[in-house]
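In structure tokens, the next block holds one chain alone, the form predicted alone.
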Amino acid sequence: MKLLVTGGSGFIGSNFIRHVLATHSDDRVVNLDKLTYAGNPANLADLEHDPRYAFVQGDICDATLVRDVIRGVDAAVNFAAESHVDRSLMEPDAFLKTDVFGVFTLLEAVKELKIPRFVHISTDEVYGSVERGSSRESDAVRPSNPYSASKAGGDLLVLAHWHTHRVPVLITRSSNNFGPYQYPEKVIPLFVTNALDDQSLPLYGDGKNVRDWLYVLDNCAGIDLVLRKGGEGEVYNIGGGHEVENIVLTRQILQLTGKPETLIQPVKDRPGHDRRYSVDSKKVRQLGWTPRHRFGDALAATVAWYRAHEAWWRPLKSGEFRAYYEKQYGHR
């Protein structure tokens, strides 16, 4: 196959390239990324010289542009998206616009074009904060704040071009994410390089919002199983089945880097914080997926891989990065 990986530079997109070319040796990949701050170009360094990779700088937002690269591919995954809670409820207007317009953008490149499969990357936080139970694909999606949102408008339109023009649409929507070349505002490698400079850890308020983890790899070979076998206008949950409360995961960490639990910080919660996620991935198994990381022996190689890596997140942490840290935790 011949796909178009849209935000490829990105943590979930990069390791999807990586994965595609060492398990499916006739594939090509072009990656058509922005390279905003969370797209980093050394995420992919090591395949600059691979003749069946390309990369395009550009935005999902340029209609001709994105008629240009997708023209001829056999398949689009979509991973482009402004994608953290927290700036969200900073800057929601550039969620909407990519998260959003993007998607449509994308959509009608697809439509006319013909292109025979489209899948885009979604999240479980489209169904909300869940008390009890795990939400399936058949559940109301019930966004609580301007990153889910704007995810949930795209899943809409990406199924109303299913439904009006039958565009051969797929979505995956995977539980949190984590691995390596995660960019160092999410918790977990935010939590790791900050214990390794004995940093205080900012934990939200009483550090008992539940995530369900799902090791990067994981999910990729989830989503490689759905773009070649999955039904088209479906929807398929990819969860890790690992669910943590925050404070019992940052005393992993901190035990995994040898670090001592008087660096944790607790500051004021944010906004509308989901207490809970949890995803039914019983249709992506039934196609043949099952997680192989075990969470904990996962969170220790990426522990170890950030241990090993700081020359590719010390210079993410400054810069830009400082300044929205100072602006998300500095009141706090």
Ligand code: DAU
Second form
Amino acid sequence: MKLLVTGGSGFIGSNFIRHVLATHSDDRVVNLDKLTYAGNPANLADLEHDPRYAFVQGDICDATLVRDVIRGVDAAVNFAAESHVDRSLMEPDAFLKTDVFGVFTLLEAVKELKIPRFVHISTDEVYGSVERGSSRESDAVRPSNPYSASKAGGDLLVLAHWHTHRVPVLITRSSNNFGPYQYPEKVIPLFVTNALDDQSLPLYGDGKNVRDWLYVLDNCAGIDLVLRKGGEGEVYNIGGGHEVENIVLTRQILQLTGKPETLIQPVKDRPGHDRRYSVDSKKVRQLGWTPRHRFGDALAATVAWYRAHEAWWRPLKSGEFRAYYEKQYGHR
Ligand code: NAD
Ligand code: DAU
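Now show me the form predicted together with the ligand; what you just gave was the form predicted alone.
What follows is the entire complex, opening with the chain shown before.
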């Protein structure tokens, strides 16, 4: 297959490109990425000289560029997004542009150029907070913050293009990912790198919000399966099956880094903080997917990766990040 991957220089996209080229030796990948603060060419430095890989810097909202890069591909997989909930509470504009209008721009190109397959990467956050039970793909979307509302807007446009024009789309909605190359604003890499530096871990509210953790390579295998075997017009949840309260996760990180619990710093809660996410992954399991990594082992491997890759994350925690950190946490 010749693939267009959008947002491939971010956390999940870069892991996905590496997964595809490692498991399908004849595939080729073009990566279109704007290189926002979250996009990092270093995430794919090992593929720089691989003739099967090409990089184009650009915006998925740029209709002319999108048509140029998508022409002739067998499939496009869209990871490009503004992805951090806390940033969407401070500056939502970019979320609407990329996560809604950017998706629309891709869909129009897929429709006009008759691209055979379009996989859109979405999130379990579109279902909103789930106090009991687990969300099915047929459940209504009830997003509750600007990030998830923008992602839900993108999803609805994807499904509308299927219903009205039979554009060959598929959607995955995964739970919280963790693993190598995750920008250190998200809770696991933030807490691991803060702990390694003996800095406090700002735990929101009562620390009892629940997330369902999925190792990024398991998500990549699920997306790859949906890309090759999924049904057109279908949505597939991909959940890690490991639900845990933030406080429990925080203690595990401190144990793995060998740091004391006195580093935990309870801070004012995130406004509108969703209590719990949980997805039912029966449908993707019926396609043949199952998570291969045990949570405890994967978390230990992730901590070891950040320990061994200081040269990757330390530059990311300076400059723009310092200003963001002060704005986000300074007043809490
Ligand atoms: P990320 O923030 O690490 O990476 C996003 C990438 O998109 C970056 O490389 C960035 O430069 C690029 N990008 C942003 N705006 C762009 C634009 N207008 N045009 C082109 N490129 C642009 O995000 P991630 O954590 O890798 O998430 C990838 C996708 O998976 C997102 O759609 C996100 O909503 C979804 N998702 C993430 C998680 C998670 O836990 N991280 C869970 C479920 C779903
Ligand atoms: O559920 C999937 C979603 O997971 C993705 O769609 C998003 O792109 C991704 O960012 C993630 O969203 P969350 O808001 O769940 O992830 P985050 O890492 O920001 O927070 C995880 C939990 O940890 C959440 O309950 C808030 C809490 N938290 C987070 C940060 C950054 C803290 O307690 N302190 C923090 O400093």
